[in-house]
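One chain follows as C-alpha cells, the form predicted on its own.
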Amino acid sequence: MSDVKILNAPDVPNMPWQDGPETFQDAPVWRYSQNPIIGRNPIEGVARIFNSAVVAYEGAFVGVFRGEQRNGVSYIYFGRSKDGINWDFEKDKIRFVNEKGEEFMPVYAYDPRLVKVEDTYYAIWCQDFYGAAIGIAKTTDFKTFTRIENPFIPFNRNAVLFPRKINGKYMMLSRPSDSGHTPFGDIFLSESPDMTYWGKHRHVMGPNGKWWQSVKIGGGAAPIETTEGWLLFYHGVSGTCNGFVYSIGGAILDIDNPSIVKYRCENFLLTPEEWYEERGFVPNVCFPCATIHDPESGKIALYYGCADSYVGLAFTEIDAVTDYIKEHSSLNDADREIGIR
C-alpha cells in the first residue's frame, strides 16, 4: 500500500470511525453498521433530512442540513453533534442576513456543503435565482449567517467550493444545468479573487460509457488535499427503466490545475444497496455531500444522502482509496485536458 498523507487540514483525533473488514472484494469504502444516522421526522415541522454538510468545529461537529418541510420546500437548519453521529438541531431554519445584517431568506435552499477557506466557514447551496443557481452564506461563529453574492446565473447545481485558495485565487467546482431535473451534466471550475467576480471556467469532467455515470455527473464533498493531488467524491448518476440511479464515485485532480483529472476511478465506490439507499422518497439515491478526515491517522468518514429520505456515513482510509482509484483509473482526453477549447 502507497504511503498517501493528507495535507493542509487540522487533526480530528475525535473524528466518528468504525473499523471495516480485514479485506475487501470491491472497494475500500464500508458503511457504518447503524445507518442512517439521521432518520425520518427529526424536528417538528420536518418531513427528512439528507443530502447535508458536515465540518469538524471546537473539538465537536456542526452541519447545515437540508431539511424538507412538510410543505415540501427544503430549507437549510443548523445542528450540532459531539461525535459525528448523533446530531441535535435548532428548531428553526437558519436566519440568513445581508451585509446590513438584514434579514434576507432565499426562497428555498437544498443540497448545502459547508467549507472551510482559511478563517471563514462557507455555506454554498442550490436556490432559487430565477431558476436554479447557487447561493453563498458566510460564517465565523455559526451565530451570523450574511450571504455574498451569488457566484453564477441560472442555471447551475452542486457547487463545491475547495478549501485553499490555489495561486491566490479561490476555487469551485460547479454543473450547469437547465430548469428541470437535468438530464446532463459536467463538472466544471471557476476562480475568483474574492468570492464576488468569477470567471476563468474550465471543463473537468463529463460523464462517460460507465453504467453508473453515464447520464451525469456532479461534485460532491469538498475535495481533499492530498500528496497524491485533490481526492474528490462525486456523484455520478445512471439512467434505468425506472428512473435516474445515483453512486459515489472517485477522482484525484492535479494539485495545481485542478480541472485536470490524474486518476478516475471507473468503478463505484458506494452504490444504493441498503434499504435506506434504494427505499425512500426518491430511491435508489447515495449523495456524497462532505468529508470528516484526520491527517494523522488517514482516516475518512463520508457523510451521504440516501433516498432523498437520510443520512448515511461510510469510511474509508487514504491509502486505500488512492490506490484502488489508481489501480482501477480510466480516463478520456476531456479528462486530461486542462478544459479550455
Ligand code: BMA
Contents of the next structure:
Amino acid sequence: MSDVKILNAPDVPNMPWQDGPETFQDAPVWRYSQNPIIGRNPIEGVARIFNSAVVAYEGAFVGVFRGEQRNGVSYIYFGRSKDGINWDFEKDKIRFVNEKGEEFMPVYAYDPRLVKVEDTYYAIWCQDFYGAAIGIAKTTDFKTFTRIENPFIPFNRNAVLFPRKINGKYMMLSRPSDSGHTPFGDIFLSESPDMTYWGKHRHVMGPNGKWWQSVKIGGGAAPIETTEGWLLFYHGVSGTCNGFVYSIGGAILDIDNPSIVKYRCENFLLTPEEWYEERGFVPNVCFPCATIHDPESGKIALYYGCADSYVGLAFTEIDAVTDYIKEHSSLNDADREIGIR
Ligand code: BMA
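Alternative state: the form predicted in complex with the ligand, after the form predicted on its own:
Starting with the chain above, the whole complex follows.
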C-alpha cells in the first residue's frame, strides 16, 4: 500500500471508528455496523434528519443537520456529540441573523455542509433565493450564525467549500441546476477573495459514461488535502425506470488548480445496498456531506444521507482509498482540462 498522508488538518484521535474487514473485494469503504446513526423522528416536529455535516470541535463534535419538519419544509438544526455517533439536537432550528444581528431566516434550507477556513466555520446549504440557490452563514462559536451574501444566482443547489484558501482565494465547488429535479449537472469551481464576490468559474468534471454517474454529479464532503491532491467524495446519479439512484464516488483534484482532475474512480465507492439506503422517503440514495478525518492515523469517517430519511456512517483509510481511486481511475478530456472555454 502507498504512503499517502492527510495534510493541514488537526488530529482527531477520538474520531468515530470501527475496524473494517481484513481484505476487500471491492472499494475499501465499509459501513458502521450500527447504521443508521440517526433514525426517524429525531426531534419533536422533525420527521427525518439526513444529508448533514459535522466537524470536530473542542474535543467533541458538532454538526448542522437537515431536518425535514412534519410540514415537509427542511431547515437546519444544530447538534452536539461526544463520540460523533450519538447526537443531541437543539429542539429549535438554527436562528440565522444578518450582519446587523437581526433575525434572517431562509424560506427553507437543506443539504448543509460545514467547513472551517482559518478561524471561521461556514455553513453552506441550498435555499430559496427566488429559486433554489446557495446560502452561507459564518460562525465562530456555534451560538451565532451570521448569514453572508449568497454566492450565486439561481439555480444551484449543491455547494462545498474548500478547507483552506488556494493561491490566496476561497474556493467553492458547486453544481448549477434547473428549477426542478435536474436531469443534468456538472461540478464547477469558483473563487473569491472575500467570501462575497465569486468568479473565475472553472469546470471541474461532469457526468461520464459510467452508469452510476451518468446523469449528474455533485460535490459531497469538503475536499481533504493529501500528498496526492484534494480527495473529493462526491455523489453520482444514474437514471433508472424507477427514478434516480445516488451513489458515492471518489476523485483526486490537483492541489493548486483543483479544476484539474488527477484521478477519478470509475467504480462507485458506495452504492445503496442496505435497507436504510434502499428504503425511505426517497429510495436508493447515498448522499455524502462530511468527513471527520485524522491525519495521524489516516482514518476517515464519512457521513452520508440515506434514502432522504437517515444519516449513515462509513469508514475508510487515506492510503487504501487513494490507491483504489488511482487503480481504477478513468479520465476524459474535460476532467483533465483547467476548465475554461
Ligand atoms: C437531490 C437533493 C438531495 C436529495 C436527493 C435525492 O436533488 O435534493 O437533497 O438527497 O436529491 O432525493
